[in-house]
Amino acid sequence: MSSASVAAENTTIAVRGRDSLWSKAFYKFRHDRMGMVAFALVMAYGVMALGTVFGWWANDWSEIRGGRFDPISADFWFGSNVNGQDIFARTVFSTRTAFEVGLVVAILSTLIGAVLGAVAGYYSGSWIDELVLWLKGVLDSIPFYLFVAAVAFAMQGSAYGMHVAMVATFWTTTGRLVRGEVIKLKQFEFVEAARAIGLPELKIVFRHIIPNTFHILLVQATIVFVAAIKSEVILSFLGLGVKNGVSWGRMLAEATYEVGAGHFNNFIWASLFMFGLVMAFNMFSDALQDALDPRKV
């Protein structure tokens, strides 16, 4: 049989192997009953931020349609903030600018920590190796809000700041996951048949190697976007995150001033939305990573 032969074989066999995974990981995550309820739950929450993008509902929300602090009615379902905004309205908001951050942080993060793990686990022991690793230590011991300050301020306290501080540090951990998983990769027969016909190694790395990482690179996304969740909370709550917007933590800011005057609105409202996603992302991630773990599907 020829080596061409060979080769073609080997990388028909990974993809059947791979096929497998993918079809036995489906079955298991549809028949997991938390998993598809927070799916669902993630969902509900897409729709609502979706809804946001059309205007079909909450772009009202700087709007000043009430009076200080007014109780919850018909008119406003969450109440009203000190200016007299809808707490409804600024809170679904939100929702929109939690996905924002999530999706961005998350897809750029994932496909920057894939290319670099990737690399560093194909060429393992070489100075593109340690180059890799040398930034990835060098970015994981930096203080996490100290670096994202030091990125608000270079950039002039512009509203990409925290994006750029959360996918420069964000990456590394799914670089080391690659990595590990590549470097076992590399041994594989389809990757040694890939050589021996000839293709060029960057060619064998993003064809033949990263695809069968796909399974590490979804679950990771999905931590990482809760991740990026609680990071913009927080970062917008002290006053380093959302600067044009609103979002959770900064309705958690205004409650700073108004829960201790007896007005909860903002606090409950915001708190709940906030852990509601967060924790029908982490159930999905959990039931994700069960359902794509190559030792029980």
Second form
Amino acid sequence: MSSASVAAENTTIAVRGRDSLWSKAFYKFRHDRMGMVAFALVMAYGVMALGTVFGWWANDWSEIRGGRFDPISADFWFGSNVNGQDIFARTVFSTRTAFEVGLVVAILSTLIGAVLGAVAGYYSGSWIDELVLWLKGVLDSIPFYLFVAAVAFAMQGSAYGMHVAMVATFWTTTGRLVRGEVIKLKQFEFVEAARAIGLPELKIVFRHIIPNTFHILLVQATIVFVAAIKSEVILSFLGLGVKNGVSWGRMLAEATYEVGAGHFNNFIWASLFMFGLVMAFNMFSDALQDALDPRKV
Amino acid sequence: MEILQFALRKIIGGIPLILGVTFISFLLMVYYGPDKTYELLGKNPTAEQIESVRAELGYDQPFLQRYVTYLREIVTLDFGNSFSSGERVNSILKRTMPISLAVITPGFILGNLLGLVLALVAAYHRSGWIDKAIMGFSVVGMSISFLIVVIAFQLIFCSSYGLNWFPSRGWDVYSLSDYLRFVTVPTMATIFVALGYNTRFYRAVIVEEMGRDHVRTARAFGTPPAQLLYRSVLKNSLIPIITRIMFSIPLVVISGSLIIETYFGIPGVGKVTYDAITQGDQPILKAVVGLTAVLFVLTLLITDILYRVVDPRVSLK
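What would the structure be for the form predicted in complex with its partner chain, given that what you showed me was the form predicted on its own?
Up next: the whole complex, starting with the chain shown before.
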């Protein structure tokens, strides 16, 4: 963005100065061309994922239809894998897995981060704050992959071990940011006013303070979404990832045994589709930050 | 003397952290972890055999006692023998740690240095096309999975489908040229993955510093770019930079080398950890988690001392 257009935009926003943070952010986001393209791309992936939920396509991902490593053809758009399964269907179905992992982890870890961060911030300096900070420090100091492995062991190979481990570790950044913001917010007059009319403290935290951190939560959720999808790949490679399903991580893990023998279809298509979604989400997240955080550089 | 006192206080302050990390990992990994009894027994074991193996593994002791044993292992740095190979965990770590350091260090240093340089260039040309190009590349870099990078780099540089310049697997290092042959591709992969994140982070830090009054004044006096960036900007933004570098050390050393070493077949700590994860080799996992926690506390301490070194205004209390 050239400095002239920044200036122009700033004046537009200044003119619309009485609007809320959200309407300003929406306005800014609408005019962020890269952000809108990225958002459209994320939506396209979303439709691709929803299609598998409604059974429109790619539900035959586990069916054995062809031979070993069939090349690309009209029947197998992306070729077939070692078992003769259609790589196109597997790639598309993996989009759904990615959204499942990403959404579950993003929503839950954002919720936990918001609650713990807000409570720690509101009671900053007390033992509650100390406890939350200690928990965050502990979770941050356990090597992530070992933690996932440990949770997977403890949950006896349950399909959700990976999700639990990610939620348990990914809330910490959100929690830290929310805590910092809440320490600032609780000095504000609206909090003092709420206290003065005798609202219970928990109500102040949940009804008045947390809604004022939504801009942080939204951005953090998109960041965690991306982190979850990327971690899933590594975890699948380590044998700790998605169970009873297909994901880009599992395709890439399969590919590690295949590329040496010259079978590239699993690798190429899983990589491309995953790169597309992660890239689009990263850009969407950037545009959100631009729109929501006035201090972002 | 002041520093010594400070260090002692910090280490004591780190004890709750170490207790927490070891407790959680012990609970998950050992107490709720897989039961190894029957893997170590032959077919049709007698009740006494089962009993003796369980005693050997410590399963017959109460929870708290087993946890205290673990803590004693960390304090004395003696983690017993590996379940799968029977070798002493200490000698495994002693053998593999130098290899891991040799593999990860060049990539770690270069990744941070290059990130800083790119960030300085981008921030200096803020909003220009250079800035946009660098930031564009860094978003692309951030969007490619580590595993994809590793697979692709091995294909391009180490296989007959690509250039085939380097060995694809293993670690046969007896001389400097061997070292360079084996370390180049893993290093390039490490740099590639780290560069996107590093550049972005450092750019944000530097842009913040460049907006300050003293930089504007220096610019107004016509300070040449290199001097301005080094003296006015870089030196003043050292605190967040040090924080990032220091705190990535414990995790990069463990997690970063996990994938690299497994994929390139390098016998370092990462490979040992991977094998321990897949085989449920608890003594090794306990050692790695415990040592990482200790490393974290030491990192916290060294970081605080470094703050003082780069900025005398920071007080040690």
